[in-house]
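Shown next as structure tokens: one chain only, the form predicted alone.
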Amino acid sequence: MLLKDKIAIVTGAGTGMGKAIALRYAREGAHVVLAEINEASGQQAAAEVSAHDRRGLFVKTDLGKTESINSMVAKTMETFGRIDILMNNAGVTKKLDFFEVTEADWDWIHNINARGVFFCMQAVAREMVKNKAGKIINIASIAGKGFRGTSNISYAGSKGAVIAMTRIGASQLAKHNINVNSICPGATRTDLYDQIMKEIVQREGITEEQAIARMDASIPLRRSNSGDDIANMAAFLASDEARNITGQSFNVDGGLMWD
């Protein structure tokens, strides 16, 4: 077990990559706090974590509100007394062309994807500093490195911010023995992926099967990610096997991007 008896927070843990990561952490021996805004999916995922003989604690959390983040961290400390791992996974997007992005779209995307990620990092790091140890992993995206097929320019900007915050966070938290890294997924089969595929279908008048086939054909390995592909990297980065890795942004994308 890579994470035996570790205490992990996974944001956006109710579905998709977040749920896959939460379950993988449980299989690796961690107790998991599932920070999720959707109560039904959060409770279900927590029950599945608990089925692995690990404690799964659902905490309803809105990453767009700092007070909600602080409350979630306080609940984690009250329950477990420490935090070993933060998996910053929650994020939002939708398919928008350059001239379609509105101020409301920009604020919504950056509030969750950038602002929420930072204040979650900050709140958790305050607790990790007390134990002089911790692993913070942020979900960025190859969009943050300029992937042309991004859902929209605001999303790409928000994920570029995550990559930059990962580097600065790693630099400034290293003296406290806290590692900070990010994962940059490519096309990953989640609810968000399905939503974007449906938006492409509506905009371009093609079938969903054609949209998915076109996406997979653009990937050198000819396959999009499953949630488990991301969870594999998330488990490694959270473990002691990655103790000397920090400030890095790892692509998991079937070969779409080179850096």
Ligand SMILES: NC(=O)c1ccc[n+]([C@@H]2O[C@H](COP(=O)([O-])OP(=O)(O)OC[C@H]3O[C@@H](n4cnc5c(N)ncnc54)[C@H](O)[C@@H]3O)[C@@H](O)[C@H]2O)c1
Second form
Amino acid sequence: MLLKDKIAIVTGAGTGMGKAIALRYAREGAHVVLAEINEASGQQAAAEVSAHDRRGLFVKTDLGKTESINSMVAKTMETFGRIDILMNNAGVTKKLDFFEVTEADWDWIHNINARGVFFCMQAVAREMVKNKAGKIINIASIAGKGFRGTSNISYAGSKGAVIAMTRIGASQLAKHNINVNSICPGATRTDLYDQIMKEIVQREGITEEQAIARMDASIPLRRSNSGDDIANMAAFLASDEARNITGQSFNVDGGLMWD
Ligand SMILES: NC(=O)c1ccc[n+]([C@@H]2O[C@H](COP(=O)([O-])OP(=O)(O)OC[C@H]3O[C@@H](n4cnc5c(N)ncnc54)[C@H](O)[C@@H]3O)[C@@H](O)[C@H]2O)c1
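Could the form predicted in complex with the ligand be given as well, to go with the form predicted alone?
The next block holds the full complex; its first chain is the one shown before.
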């Protein structure tokens, strides 16, 4: 077991890659706090974590609100007494062309994907420094490195911010023995992926099968990720095996981007 008896927070853990990561962390021996805005999916995922004989604690959390982040961290400390791992996964987007992006779209996306990621890192790191240990993993995206097939420019900017904050966070938290890294997924089959595919279908008048086949054909290894592809990297980065890796942003994308 890579994460035996560790205490991990996974944001956006109700569905998609967050759920796959929460379940993988439990299989690796961690107790998991599922910080999720959707009560039904959060409770369900927490029950599945608990079925692995580990504690799965759902805490209803809105990453767009710092008071909600702070109370989730307080609840984690009250329940478990420490935090070893933060998996900053929650994120949102929708398909928009350049001229369609409104201020409301920008604020919605950046509030969760960039501001929420930072204030969650800050609130958790405040606890980690007390133990002089911690692993923070942010979910960025190859969009943050300029992937042309991104859902929209504002989303790409928010993920670029995550990559930059990963480097600065790693540099400023290193003296506390806290590692900060990112994962940059490519196309990954989740609810968010399905939503974007439906939006492409509507815009372009092609079938969903055609949209998916076109996406897969653009990937050198010819397959999009499952949530487990991301969970594999997330388990490694959260473990002691990655103790000397920090400030990095790793693509998991079948070869879509090199940088
Ligand atoms: N799916 C992809 O192809 C892809 C590619 C690159 C990056 N990503 C990133 O991966 C991460 C996970 O995406 P996914 O595809 O699993 O998405 P998803 O929509 O399937 O799951 C996201 C989860 O986050 C939760 N969430 C949304 N807003 C929240 C908030 N304000 N507070 C707390 N929870 C919130 C949702 O309820 C949901 O359970 C996101 O950061 C996304 O940007 C996804």
